[in-house]
Amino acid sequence: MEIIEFARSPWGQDVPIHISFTLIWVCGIAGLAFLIGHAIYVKFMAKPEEFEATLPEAAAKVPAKIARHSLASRLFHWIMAAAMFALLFTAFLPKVGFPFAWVTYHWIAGLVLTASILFHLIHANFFLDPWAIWPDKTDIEDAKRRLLRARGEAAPAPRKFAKYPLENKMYHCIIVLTGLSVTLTGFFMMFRVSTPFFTRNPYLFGDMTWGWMYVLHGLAGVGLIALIMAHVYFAIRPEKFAMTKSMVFGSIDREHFLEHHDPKRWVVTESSK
C-alpha cells in the first residue's frame, strides 16, 4: 500500500497530491484494536495499583468539592470537540461512501477550531497555569517507578498525580502537535477554495508544497481518528468517568482527590460552588 499518492506535474515532477484514504481504515481499525486490548489488560491483567500515601493532615485540607475546570476551559472543550467531529465527518464520510458537498461545511468547522485554539492559548497562558499540562520531572521519576515495579523489580511506591496524570499529559502533547498540523495547514488551503475571507488564490504556493502540505493535512486528519477513539474511550471507563464530569461540572469530589492526586503536587485553593 502506497501512504502518499503522487500525479505527474505538466513539468514532468512527481508531485503529492494526497494520501492514500486507506489510512482511514487503517488508523480506524489501529484505534479499536487498542481500545479491546486496552480493556483485556484492564480486566485481566492489570494489578491494582500502589500510591504513596497521602499524609493526614494533608489530606484534611482537602475541601468536599474541587474546582477542576473554568466555565471557560469546559465551553472551550466542548465547541473544539464538535468543531473536531465536524471536520472528520465532512473530510471522510464522502471517502468511504457517504458523498455530499462538504467543502464549506468543512472550512467552516475549521475555522471555528482555529478560533478556539487561539481562545485556548490565550486562556491557557494568561489566566491559568500554562505548565500543569506538560511533564515534569517528577512525572518522569514516577514513571521509572511504575516501570520498575511492572517488571517486577524493588522500587518506592509512585506519587499520586498533579492535576493531570502523566497519560493526560502525553495525550495533550500528541494532540497538540497533530491539532497544529491539521489547523496550520488547513488555514492555507482555505485560499484554495471560495470563502467570504480570502480571495481565492491556488498559485499561492508551487504544485509540491500544496502537495505536501495536503499529505500533512491528511497524515494529521486520519491520526486524529485513532486519537479521538482513545480520547472517548478513556471517558466513558468507570475509573476515568470522574474527569469526564468534572468536564461537564467543573468540579471532583474530596474522595476521587485523595485517591488519586496528591495535595502537594496539585495545591487546592478554593473548592467549586
Partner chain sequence: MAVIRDVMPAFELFQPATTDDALALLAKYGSDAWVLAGGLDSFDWLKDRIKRPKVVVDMSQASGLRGIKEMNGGLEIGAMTTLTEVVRHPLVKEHFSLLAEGAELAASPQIRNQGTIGGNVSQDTRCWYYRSGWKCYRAGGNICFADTPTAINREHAILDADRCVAVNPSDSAPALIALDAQMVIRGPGGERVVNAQDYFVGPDINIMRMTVLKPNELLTAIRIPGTWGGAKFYFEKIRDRQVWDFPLVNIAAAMKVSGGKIEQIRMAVNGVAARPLRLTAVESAVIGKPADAATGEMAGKIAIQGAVALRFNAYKIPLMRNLVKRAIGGVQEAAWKS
Contents of the next structure:
Amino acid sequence: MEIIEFARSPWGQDVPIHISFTLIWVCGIAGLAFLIGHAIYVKFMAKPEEFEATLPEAAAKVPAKIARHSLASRLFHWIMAAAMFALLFTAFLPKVGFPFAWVTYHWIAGLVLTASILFHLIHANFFLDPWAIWPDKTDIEDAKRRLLRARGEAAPAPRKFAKYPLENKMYHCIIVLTGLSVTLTGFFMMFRVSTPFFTRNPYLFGDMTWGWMYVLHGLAGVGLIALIMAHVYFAIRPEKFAMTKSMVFGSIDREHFLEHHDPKRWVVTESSK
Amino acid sequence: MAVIRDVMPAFELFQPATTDDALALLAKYGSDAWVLAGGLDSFDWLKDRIKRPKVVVDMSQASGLRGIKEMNGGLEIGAMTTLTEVVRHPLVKEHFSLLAEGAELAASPQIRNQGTIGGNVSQDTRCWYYRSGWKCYRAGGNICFADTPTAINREHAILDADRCVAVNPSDSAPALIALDAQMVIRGPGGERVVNAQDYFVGPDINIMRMTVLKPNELLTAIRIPGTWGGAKFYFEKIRDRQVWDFPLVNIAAAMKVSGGKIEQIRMAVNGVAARPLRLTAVESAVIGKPADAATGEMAGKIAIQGAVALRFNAYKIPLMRNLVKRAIGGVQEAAWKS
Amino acid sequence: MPTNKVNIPNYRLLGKNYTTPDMVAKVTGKSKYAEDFRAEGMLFCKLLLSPLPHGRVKRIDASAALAMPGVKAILTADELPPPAPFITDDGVMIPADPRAERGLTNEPLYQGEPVLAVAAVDELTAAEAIEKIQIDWERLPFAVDPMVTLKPGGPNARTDGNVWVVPPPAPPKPGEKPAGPPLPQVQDFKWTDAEYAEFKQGKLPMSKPSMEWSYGDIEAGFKKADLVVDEAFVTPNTSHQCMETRTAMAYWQNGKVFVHCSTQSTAQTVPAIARWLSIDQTNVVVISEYTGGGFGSKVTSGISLTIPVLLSKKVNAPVMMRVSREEEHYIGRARPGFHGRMKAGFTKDGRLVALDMFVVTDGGPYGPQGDANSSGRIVSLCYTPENMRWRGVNVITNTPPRGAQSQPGGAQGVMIMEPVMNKAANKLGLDQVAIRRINAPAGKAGIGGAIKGKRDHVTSAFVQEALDKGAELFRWNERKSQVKKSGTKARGIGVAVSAYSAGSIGFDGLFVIKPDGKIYIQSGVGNLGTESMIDSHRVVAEVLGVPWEQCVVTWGNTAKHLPWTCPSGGSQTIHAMTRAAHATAMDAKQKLQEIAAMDLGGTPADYEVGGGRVFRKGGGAGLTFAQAAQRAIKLGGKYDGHEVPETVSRMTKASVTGLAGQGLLAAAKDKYKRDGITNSYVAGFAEVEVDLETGEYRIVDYVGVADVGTVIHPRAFGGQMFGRTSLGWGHALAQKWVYDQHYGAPLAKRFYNSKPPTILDVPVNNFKWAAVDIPDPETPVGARGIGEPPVGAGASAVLNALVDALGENIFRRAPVTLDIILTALETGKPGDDPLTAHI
Amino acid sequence: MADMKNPEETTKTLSRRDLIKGVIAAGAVSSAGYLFRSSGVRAAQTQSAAGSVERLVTLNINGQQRPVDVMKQETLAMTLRYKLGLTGTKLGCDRSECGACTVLIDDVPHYSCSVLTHSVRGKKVVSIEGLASADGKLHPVQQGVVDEQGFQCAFCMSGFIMSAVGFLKVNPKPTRTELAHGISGNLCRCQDYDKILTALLKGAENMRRA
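Since the structure above is the form predicted alone, I would like to see how the form predicted in complex with the partner chain looks, so please show that one next.
Every chain and every other molecule in the complex is listed next, the one we just looked at coming first.
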C-alpha cells in the first residue's frame, strides 16, 4: 500500500502531493482495534493496579471538591473539541463518499482551533502551571514500576498521580505534536485556497516543500482520527468518567482525588482552583 | 520518467451495439474503461497520454442511442445524436430553435458532424493548465495553477469557484437548462433521470468531475419537455474566434411574454463557472416585468451578484451582465453578418 | 472578391493570369510533402523535450528504453557534430558559434527544447521508450518575460547573461578577404533603480541600449517640434504555425544523405545541412517539391532535420521524424514580440521632425534577431523622420527560438509607430491619410542610420500614389464623415502605411533548350505556392518570345541539377529571380544569335529571337529552338554547358556540368546594377465595427494598395495581398503566446489557444486590393516582392480603426481582444496590462 | 471481397495470412503499417466480449474494398496515409483543429485524425484521391481550384476540397457567405481564404453545370 501519493510537477519532477486516502480507513480501523483491544485487556487480563498509600495527614487537607479545570480551560477544551470534530468531518467525509462543499468550513474550523490553541498556550503558560501537563521524573520512574508490576515482576508500588495521570500527559504530548502539525501546515495551506485574509498564493513555497506539508497535514489528520477515537473512548470509560465530568463541571470529588492523586504531587488547598 | 505527447497509447477497443453491452463492459473494467462518444474531447486526453485507459468503450455502433423522436409533445434526443443532426432536425428547428442555435455555434462543421449532444454536455473543462496534464485539483492534485499570482486566467471562472477556477465550455448545456431538459442516465441499477441543471456539478461538491455521471453510468438520452416549445428564445455566444472556439461566456434564455410582460422565463449561462448556471434569482426577479431594456438592466445587475474576478477575467462580469440584459431586452443592432 | 486588374503595358505574359504547373498534383493529392515519402525499412523517431525552461542534463539513464524490443537507437546532444566554422560561396568565413542552436541539447534553454531522440520500428514503441528514460536535471535560473530579466537582480536566461551584443565587424586587413560577421556576445544587462521605478509605473524605461544608430540631429528636431507624442506599445510573439510542421525523413546511400524536408529554399538548404553536419555539400541531396508553408520559418528548413539524418546514419536505415503540432510550437519559430516606446516630434502641419525610437525585443534563447534593427530601418523609411535615433535591447529569454516571420521587425516597427501617427494627427487636427502622405517616402528615400553622415536609400517609392489610390478605392473622405455610433455598435476607419525590403540580387538562372524545342528551366527556390518560384520564370518565355506552354520548370530536388537561387522568403523571389531569369534569357538569346550567325552567316546582332525561333532581322533565314539546341550539342563548349561560366556560383557550376550536352544551356548570374535597396510598400485602409456591450469587433471592410512595381501574376499576387494582410489582422485580432511565468511554460500551444484567424474572422467578402503599377526603375522587368509589407498595414489599419471607433484610451498592446475593449469601456482606463509579456 | 459488417465473422473467414495476401492483391503498399509495425507495445489482449473488435477489417475506401490490419487505437488518417498509401490526406494538427485531414464518411466531412478506423467499418470513405474519375478527369471542385489558382502551399487543400464537396451535397447552391461557413472547419495558414473561397465557389458552379 502506498502511504504517500506522488505527482509529476510541471517540471517533470516527482513530488509528493498528499497522503494516500486509504490511510483514513487504516487509521479508523487501527483506532477501533486499539480500543477494542484495550477494552478486552482491561476487562479480562489487566491486574488491578496498586499505588503507594496516601498519608492520612496529607489526605486530611484535601477538601471535598477539588477544582480540576477552570471555566476558561473547560471552554477551551470544548471549543477545541468542536473545532476538531468539524475539521475531521469536513476533511474526511467527502473523501469517503459524502461529498459536500467542505473547504470553507474546514478552514474556519481550523482558525477556531488555532485561536483556541493560542489561547491555551497563553492561558496555560501564564495563568496555570505549565509544567503540570508534562511528565516529570516521578512519572517516568513510576512508569517503570507499573510496567514491571504489570509483567508480574517485583517492583515498588508506584506513587499516585499528580494533577494528570501519565497516560493523560503522554496523550497531551502527542496531541501537541499532531495539533501543531495540522495547524501550522493548515495555516500555510490557507494560501492555497481563496480566503478573505490574503492574496491566494500557491507558490509561497516550492513544489517539494508544499508536497511534504500536505503529507504532514494528512498524516497528522488521519492520526487524529485514531487519537480522537481513543480520547473519546477513554472519556466514556467508567473508571475515567470522573475526569470527563470534571471537564464539564470543573471539579472532582475528594474520594476520586484520594484514589488517584497524590496530594504531595498535586497540592490542593481550599483556595486552589 | 520523461513525458511525451502526441502518440495514442495502445488500448483494447470495444464497440458495443447496445447500452446493456456497454454497461456490462463498464461494470467489468471499472476505472480501466473510458467511454468514447464522438471522441473529440477524449482523443486529446488519449493522444497526450495523460489519461491511460486500458479499455475504450466506443459507443459509435450503439445505433439505439442515435436519433431524435417526439415524446409527449417534447423530444427525446439520443445521446449519440450528432450536433449537426440536432441542428438540422426539423422539430428542433421548429420548436426548440434555442438548442439548434447553441449547438450550431459549437466548434466547427466537421466537429459538429461527429461530436454528439451527449458528449457536448458531458465534456471536460478546457482549463489550459489542466489540459497540459498538470496535476491540479481536478486531476487529483492539491493546487489550482490557474489562480496564482502569475496565472493567466482570462478564460476562467467568476462564479462558484472553489479551489478550482475552471469553467464548463459546453454550448448546448445552457440551452438544455433553459429548455428544462432532463438527462436520462443508465447505470447498473437501472435508469435515473436528472434535471439538466442538476446534471452538472461544481468543484465544491466534486472537484474532479464535471457531471453527476458515475464511471459505471452512461448518459443515454436527453428529454426536452414540450413546455417551452415555441417560446421566445435568446442564445448568444461570445468568443475570440468564430470557429473552433469555446465560449468566453454564452447565454440561453427561454421566455414566455404576454402583453409585453414576462410570464415565465428560464435562463442559463456558461463559461462563468465550473458548471452551467441557471440564473434563478434573475428569473424570479423579472417575472411580471416588461421584457424591455430596463428590466434587462436590472436583471444583469442581479446576475452578477457575488461574481469574483481573477487577475485577467474581470471583463466577464460586465460581459455576463450585458448578455443577460440582451437576453431580456433584446439587441438593438443587427447581428454580425459574417 | 478581387475584381482588381493590373495593367502592365507591352508584356505578353507578365501581368497575366495563368495556371501554374503544380496545380493538378495539388488538387489530386499527388503532391508529396516531406511526410508523404516512404522508404523500405523506414524507422520512426520521437523526441524527448525538456520539461524545464532552463536546466542542465546531469545524467541520462536510457537502459530500460534501449532494452525494449523494437527500439533501435538513441541520439543525444553528445553525438552531434560540434559547431563548425563555415565558408560561404563568396569566401566569407562564418566562425563557429558555441552559442548557436543545435538539434539537441544538454542545456535546454526553453521548455520543450529537444534533448534526445529515440528511433524505433514504430512511433508507439519510440514513445513508450521515451517514457522509460530517466534524466537527472540541474535546474537553472530562467526568465520568459524580457521585462523580468531586465529588472535589477532579475534572472538571466543564459548562464552568462540576458542580452545580445554584436561587436562591430573588424576592419578588413589589407590584401585579405573581409572577415565574416563577428560572433554575437552575451552581456548581463539590468535597468538602474530609477529605470525600474519607471517600469513599475507602467512605462517602458528608455534605458541604455545594447545597440543604436541615428541620423540628423534629434535634439534640434525636437526643438522644432510643435507637438511631442510619447507612446509605448507591445506587440505579440506569434508562431509561424505553418500547416506542415518541420517533419523530415532521411537516409544515406553511398556516402550521400538524402533529406526529405520542408524548406523555403531547396538550393540553400544544401549548404545549411552540410554546415550542420560538417560534411561536404556535394554529399547532400535535398528533396522538397512542396512546402506546406514557411513564412520565414523554413528559409533553409530547420536544424531539427539533423536528428533523423544522424539517427539514420547511426542505425543505417531511413528515419522519419514526424513533428507534431505541439513540437512545432517549440521548434517551429515565431516572430519576436516587441516592447517599443516612441518619442516623436511633429510640426503643426504634421511633419515628423524628430523620432526617438526605443525597442526591447524578446528574442528567445538563440542568436540575436534582426527584427530589432529592421524595425528602426522600416520606421525611418515609412515615415521619413527628419532626424531620428534608434536604440534597442535584444533580450534573451527562455522561450522558443524566434525566426524571421513575414515582414520581420518591419511589422513590429509599423505597429509601434502607427499609434503615434494616429495620435499626432488627432492632436493636430489633421486627416489621417494626409499626415501619412506628408511623411511618406518618395523616390530614392533614405533608410536606416547614417554611417559617416551617409544613409542608404531605396530603389524607388511611390507611397503617396498608393495612399491616394487607396483613399479613393476606400472612399476615405466619404466614410470619414459617417456616423460613428449607432445603438450598441460603433464604427471606425483607419489607415496605415507599411514597407519592407522586397528583393535581393546576385542569384543564378539556369535552363536548357532541348532538341524537342522546349525550355527546361531549373529552380532551386522552395515551392510555397506563392508561385513566385514559377512566376519569375515567365520572364524567360517573355524575353525569348515563346509560349509559356513551351516551358517546363524543374524544382524541388537538388539531385536534378538546380542552380543557386534565393529562398522563397523575404519577398526576394519575384525580384531576384526575374533578374536572374532575365539575365539567363539574355544569355540564351546571345547564344542563339551566335549559333544562327555561325550557321546562317552575318553577325549575332543581325538576328532576332522570338516565336520559338532565332531569325534574321526583318525576316528571312532562321533556326527553330529545336534546331538550335541540336546545333548547341554539336558545338559543345559554352553552348551546351561543357564549358562552365565563371561567374555563376559553385552549386550552379555543378548543375551546369550535370546538365551539359542536353541542348542549348543558358546559365547566368544576375549582375544587373541596382541603385538602392529594393523595398515594397502598402497602404492599408480598414473599417471596423465594435459591439460596445461585448467588446467584440469585426473587420467589415479593407482596401490594400501596393507599390510593388510590375505585378507579374495578378491572381497569385492577390492571394499574397490577402494572405499577408490577414497575417497582420491575426496580430491585431487574437494571435499571441501565453506563458505561465512561474514555471516558464507555454499555455497557448494549440490552435484553439493561440488563435490564428479562421475564414470567418476575416473580411472575405469585403476585401479589395490594387497596385500603383509603376515599375521599379532598378530592375529589368520592374517587379518587386509583396510578401512582407501587407502584414504591418493589415494589423495597424485595423488597430487605428479601433481607435477611431472607441477613442485612444482603450489599449496599449496587440492583439486587442474583446476583454481588453470591454474592460476599458467599463473602467475608462486601458483594458490591458501595459508591459507584462505573454499574457 | 468479403463485406465485414460482422467482426465475429471476420475471425472465422479471414486469417492474417489471407489478409496480407489480400492487401498485396489490392495493390496497397506492400510493407504495410509503417507506424505500427511490429513492436512489443500492445494493449493486453482481452478475451472476447460483446462488442469486441477484430483487427482484420475490410474498408470501403474511394469505392474500393481494402482489406487492412488495423490497430485498435489507429485513426483513419493513419490508416489512409500509412497503411493504404493515400497520402493526399494531410495531418496538420492531429487534433481536429485544422481540417487538413478532412475526408467524407458516408458523404459527411469528418476529421480523419479523430476517427477510429474501426468505427468506419461498413461505411463509405472518400479521400482526395477518390474525387477525380478513373480517366483522370478532375472533379468539378478540383477543376474550380485549378481554374482560379486557389490556395498557396496547398497543405490544407485536400481537406478544404473534401469539406466543400461534402457541404455542396447538402447545399448545392451556396452564397459566398454560406460556403465560407460550410468550409469554416478548415484552417489555411497562408490565409489565402479569399482566393480559396472564390475557387471553391467556382467549383460549386462547375458542379451545377456538370
